[in-house]
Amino acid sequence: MKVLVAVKLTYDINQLKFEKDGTPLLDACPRVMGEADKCAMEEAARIKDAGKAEEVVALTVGSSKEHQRILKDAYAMGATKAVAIKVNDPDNLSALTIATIIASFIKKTGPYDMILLGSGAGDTHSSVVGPMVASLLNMPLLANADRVKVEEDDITIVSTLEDGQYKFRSRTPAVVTVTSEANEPRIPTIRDILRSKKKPIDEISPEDLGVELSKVDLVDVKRYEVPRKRVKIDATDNVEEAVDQLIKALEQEGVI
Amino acid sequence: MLYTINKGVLEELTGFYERLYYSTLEYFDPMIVSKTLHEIVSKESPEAVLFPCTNKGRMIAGLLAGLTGYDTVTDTVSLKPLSDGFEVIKLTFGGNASATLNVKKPMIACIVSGSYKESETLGSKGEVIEVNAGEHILSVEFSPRKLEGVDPSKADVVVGAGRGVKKKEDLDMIKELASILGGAWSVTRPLAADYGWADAWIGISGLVINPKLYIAIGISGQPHHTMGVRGAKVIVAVNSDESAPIFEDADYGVIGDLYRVVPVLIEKLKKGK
C-alpha cells in the first residue's frame, strides 16, 4: 500500500494569550503538529510497521522552518518521504483551497491506497478538510475514527458520533480522518530524530499543481468570552459553609 | 428548505420550511447523504446551506463543499446577509476567539447550537418531498448511544465529571447529584473515550449543551470541553486546583476536594427538597 498523511502546523491553543484589546498574540504562541494529525501519522507508521504499506508520504501546506520541523517529526515517526507545499501564508487560505491543494497533489503523485488526516486541527478544528478531500477525489470518507483497522484492501473504522457508535467500512482507496483518541503516538528515539534531520523535504508550489489560491476575507479576530461571574467559594476548610453559600447563590439565580 | 434523513422530525418542522426533503435510510452514511443533498442543492440553488455544528454536520458540510465548491465556515455564531455574500462570525482557537469574515455566496455554514432563538413559523405547512437516496456506499454498523437517565442535550441541569473523579464507581455520586437536581450527567472526553466509563462526552467533538445550570466536577477546563458548555446560563466548577482554567469559565468556582464537597452538596439538597 501507498499511504499519504496530511499534517497541519497548528497553534497550541492552551498557550494562546491575548493583548488587552483582545487581539490574539499569535506570534508568541508555540506551534506544533496537530494532535489528531500526529495520531494520523502514527496510524500510518503502524500500517508500515505491520508490513502493509511500503510508502508513507507526509504532506503539509506551508514551507516555513516550522513546517519543515513538523515534516522532520513525521520522518522521525516513520514517514518515507516528506513534501512541503510552497505557500507563504497557509493560515489565510480557505479550507477548500487547502483541500484542493491536497487533492491535486494526490492526483499528481498517486495513486494512493489510503489518505490519512487528523479529524480536526487543534486550533481551528473545522474538521471539514478531510471530507472535502474525499469529495474532490471521489473517494469514500471514513471520518472521525477512534480506531482504524486495515485488512488487505479493506478499511474499517469505529467512529463516535452524536447518537452512538458507528462502524464504517469501505474498500481502498479511501480517505480516513483520525481523532486524537485513536492511538498513543510514538515518541521517536534519538536515533530516529538524528536520522530525520538529514532526510530531504521536497517542495512543490500550488502553481505546479494547477491550484489557484483563494484567501479568507478576514475582517478581524478578537478574544471571545462568555461573561461569567467568577465568584470563588473556598471549600478547603469549611465544606458545610461553602456548600450553603453555593446553594443559596444557585437558588437566587433561579437554576435549582 | 430542509433536508433530513430523520422522517420523525418532519411533523414538528413542517411550519418552518416551504419545502421539506427527506430520504429513508437504514443507517447514516455520509457518502449518500452528501450525494443526495448535492442533488437537492443543485436544483434549489440556495444562497447558504446550513448544518448543525456537530460531527455529522461537519462531515456532510465538508463533503458537500468538495462537491459544490462552496466556501465553508464552521463554528458559526452569526450570519448577516451582505449584497454579494454574508458577514460571518465564527468561534476559533478552541472558542477563545471569534473571527469576523466576509464570505461570498453561495456558502456553507455549520451553526453552533444555541446561537439563535427558535424562529417563527411561516404560518403554513411546507411541501414534503421524498428523495430516493440510492444504495449505501459505506458498509455501516450502528450501536445507538445508551442513555442512562436524562439526555444531557435536553436537560435543564447537567452534572459533568472529569478526571478528578478517580474511579468508575465514583460516578455514582455524580449520577445521584444529577438525579436530585432532576438533570442529566455526562463526562469529559478522556472518561468516555479513554476509560470507557460512558458512551458520550461533552465537548467540541461530542455533545454541545445549553442547560440552565452546568456543574463541572473535577474538570480542569480544557478548551475542547468548555466549547461544549459555553451556552450554559450558569456554570459551577468544583476543583481542588485553584489555578484550574475551568474557574475562568465558571460563575461559581468551588475550590475544594470533590470527594468532600459533592457528598455534602447531595446531603443538603436532599434535605432541602
Contents of the next structure:
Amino acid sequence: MKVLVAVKLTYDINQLKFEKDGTPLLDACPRVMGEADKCAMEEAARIKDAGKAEEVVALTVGSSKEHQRILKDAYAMGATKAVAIKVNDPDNLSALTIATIIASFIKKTGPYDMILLGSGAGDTHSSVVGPMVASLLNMPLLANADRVKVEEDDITIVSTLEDGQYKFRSRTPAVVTVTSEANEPRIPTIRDILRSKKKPIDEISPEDLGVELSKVDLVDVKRYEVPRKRVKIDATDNVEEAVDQLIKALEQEGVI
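Same protein, different condition: the form predicted in complex with the partner chain was shown, now please give the form predicted on its own.
Single chain only below; no partners, no other molecules.
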C-alpha cells in the first residue's frame, strides 16, 4: 500500500494571544503541524508499522523553513518521503487551490491507495480540503474518522456525529480525513529526530503540476466575543420572585 499524508503549517492556537481590540498577534505565535494533521500522520505511521504500507509520503504546500520543519517532523514520525510544493505565500491560497495542488500531485506521482488529511485546520476550521480532494480525484471520501482500520484493500472508519457513531467502509483507493480525537500522536525519539534532519525534502512547483494559483485577500481578523448582559437578580429577600425574573429574562433572550 502507498499512502500520502497532506499536512499543513498552522498557528499554535493554544499559544495565540490578542490585542485589546481582538486583533490576533500572529507574528508572536509559534507555527506547528496541525493537530488533526499529526493524527493523520500517526495513522499512516501505524499502518506502515503494521506492515500494510511500504511507502508513506508527507506533502505540504509551502517551502519556507517552517514548512520544511514540519516535513522533518513527519519524517521523525515515520514518513518515508517528504515533498514541499514551492509557494511563497500559501496562507493566502484559496481552499480550492490547495485541494487542486494536492490532487494534481497525486495524479502526477500516484497511484496512491490511501490519502490521509486532517479533518480540519485549527486556524480556519473550514474542513473542505479533504472533500474537495476526493471530488477532484473522483474517489470515495471517509470523513471525520475517529478510528481507522485497514484490512487488505478495505478501509473502515468510525465517525462520531451528532446523533451517534457511524461505521463506514470503502475499497481503496480512498480519501480519509482524520479528527484530532483519532489517536495520540507519537513523540519521536531523539534518534528519529536526528535521522530526520539528514533526510531529503523534494520540491515541486505548482507550474510543474499545471496548477494556476488563486489567492484570496484577508480583510480583517478579530477574536469573536460574546457580549455579556451583566444582569443581576437579587434573591436575598424573595427567591420565588427572583426565579420569576430569571425565567422572564431567559424568555426574552429566546433561551427558553
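Numbering follows the first chain given and starts at 1. Keep in mind that this is a model prediction, so the values were computed, not measured. Take the two forms, superpose them, and find the largest set of C-alpha atoms that agree within 1.5 Å; that set is the rigid core.
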If you line up the core, how far does the Cα of residue 24 move between the two forms, in Å?
-> 2.6
